[in-house]
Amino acid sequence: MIEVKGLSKAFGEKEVLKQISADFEAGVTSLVIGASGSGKSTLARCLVGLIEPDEGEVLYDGRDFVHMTAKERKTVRKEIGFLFQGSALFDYFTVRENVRFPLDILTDLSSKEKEMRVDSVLERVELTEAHALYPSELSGGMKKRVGIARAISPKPRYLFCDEPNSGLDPQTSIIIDALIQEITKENEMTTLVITHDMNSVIEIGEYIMFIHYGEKWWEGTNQEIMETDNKEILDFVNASGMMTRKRM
């Protein structure tokens, strides 16, 4: 579980985050949505320590991340997996080498244990036949699945996904969404997805936080967002080019 309490951040005179509070539960697919420039990416960076908030708390299962020492933060970061927007695979590594990379730098597993773990996660994302391929030989969806396999290979307690469906066709996006949700539940991870994809919101949004100009404007489930009459959310949905299922 990740608890956010009164998180604020300003750059100069511009307030980017204003007293954000939320609970992201383990085993739940949580989504943070909002227009470009709303503050959702800044929030994610504050949560993992890439940006220091001006005030507020970030608690990883009760551990105060904001006020930790560098050594203490390193311990928590080893428990965090990242799925980057562009997959961020190493072009000169094979699929197997990409997935093994975090095991080499974050764990004390033996070589045999690492290989077994790589085999396990590649099987989980249905890429057992792709271990010797290079990223240039993969489709966009395959790259995302390799990114997921790499993110979960060290068995993280927390998973951050930055626009996981960016650049993917709708059918592949549905597959990636389902995979993220399944893995979240299987491993009881605390998963946080930063997205503007309304398909993802409707398909896997068990908890959704909508940020509007740096403020938490709304929170609820994918069912509740289809029932809302909140003007700003409706504007966001309409701007995304998709109507909710209720209105289709």
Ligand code: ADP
The other form holds:
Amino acid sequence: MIEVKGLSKAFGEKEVLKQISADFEAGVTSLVIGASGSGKSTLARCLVGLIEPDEGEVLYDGRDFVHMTAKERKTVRKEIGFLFQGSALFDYFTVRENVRFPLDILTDLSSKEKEMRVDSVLERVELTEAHALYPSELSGGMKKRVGIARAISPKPRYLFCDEPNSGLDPQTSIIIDALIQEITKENEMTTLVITHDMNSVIEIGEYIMFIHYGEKWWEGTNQEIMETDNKEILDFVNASGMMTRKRM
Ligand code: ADP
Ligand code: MG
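Taking the form predicted on its own as the starting point, write out the structure of the form predicted together with the ligand.
Everything in the complex follows now, all chains and molecules, and the chain you saw is the first one.
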């Protein structure tokens, strides 16, 4: 699990994160939602050490990431998988080479072990047939699945996904969301998904944290978010064009 305690970050005068605390549990796909500019990406960047918070702690299964040495951080970073916006695949690598890449840089596995690992994750995301294709030959949903396969091939304990549904149609989005949630459970990963997609919130929202101007404004489940009277949440939901309340 990842525990966040009293995390604050300002850029100059501007307080972007204000005393954020939250527990992200293993085996759960936690969603971080909020309007554009609310601080979601800044939170994710603080969690993985791309920027330093001004205050607070980030504990990776009890290990205080903010205050550890660079060497200790490297160990934790190797346990984190990333699914980037737009998949960020290497265009000149095949599907198979893309998925093998993190194994080459992060693990000491033998070549045979790596190939076996690649085969097993490609099978998991149903891309065995596509292993020799290049990204330009794939659909958006397939690229996203390669991104997932690449993120999980080194067996990370933690997975960060920034807007995994950007550029996908609603049906493909549901498939990708479900896949992330299933893999999170199968591997007991601690998964954080940054999203503004209300469909994801409804489909896989086991734990949702809503950020409003850098504050943790609300947390709860998809069931609870449909019943809340919190004004800022309702504004956010309405802005996304979805009616969640009192559907009859
Ligand atoms: P979100 O991901 O929710 O859209 P961000 O975390 O990217 O929001 O940004 C939150 C706020 O912090 C925005 O007002 C943004 O302009 C500001 N911000 C983000 N990064 C920086 C930075 N490196 N320097 C100054 N301001 C920043
Ligand atoms: Mg962002």
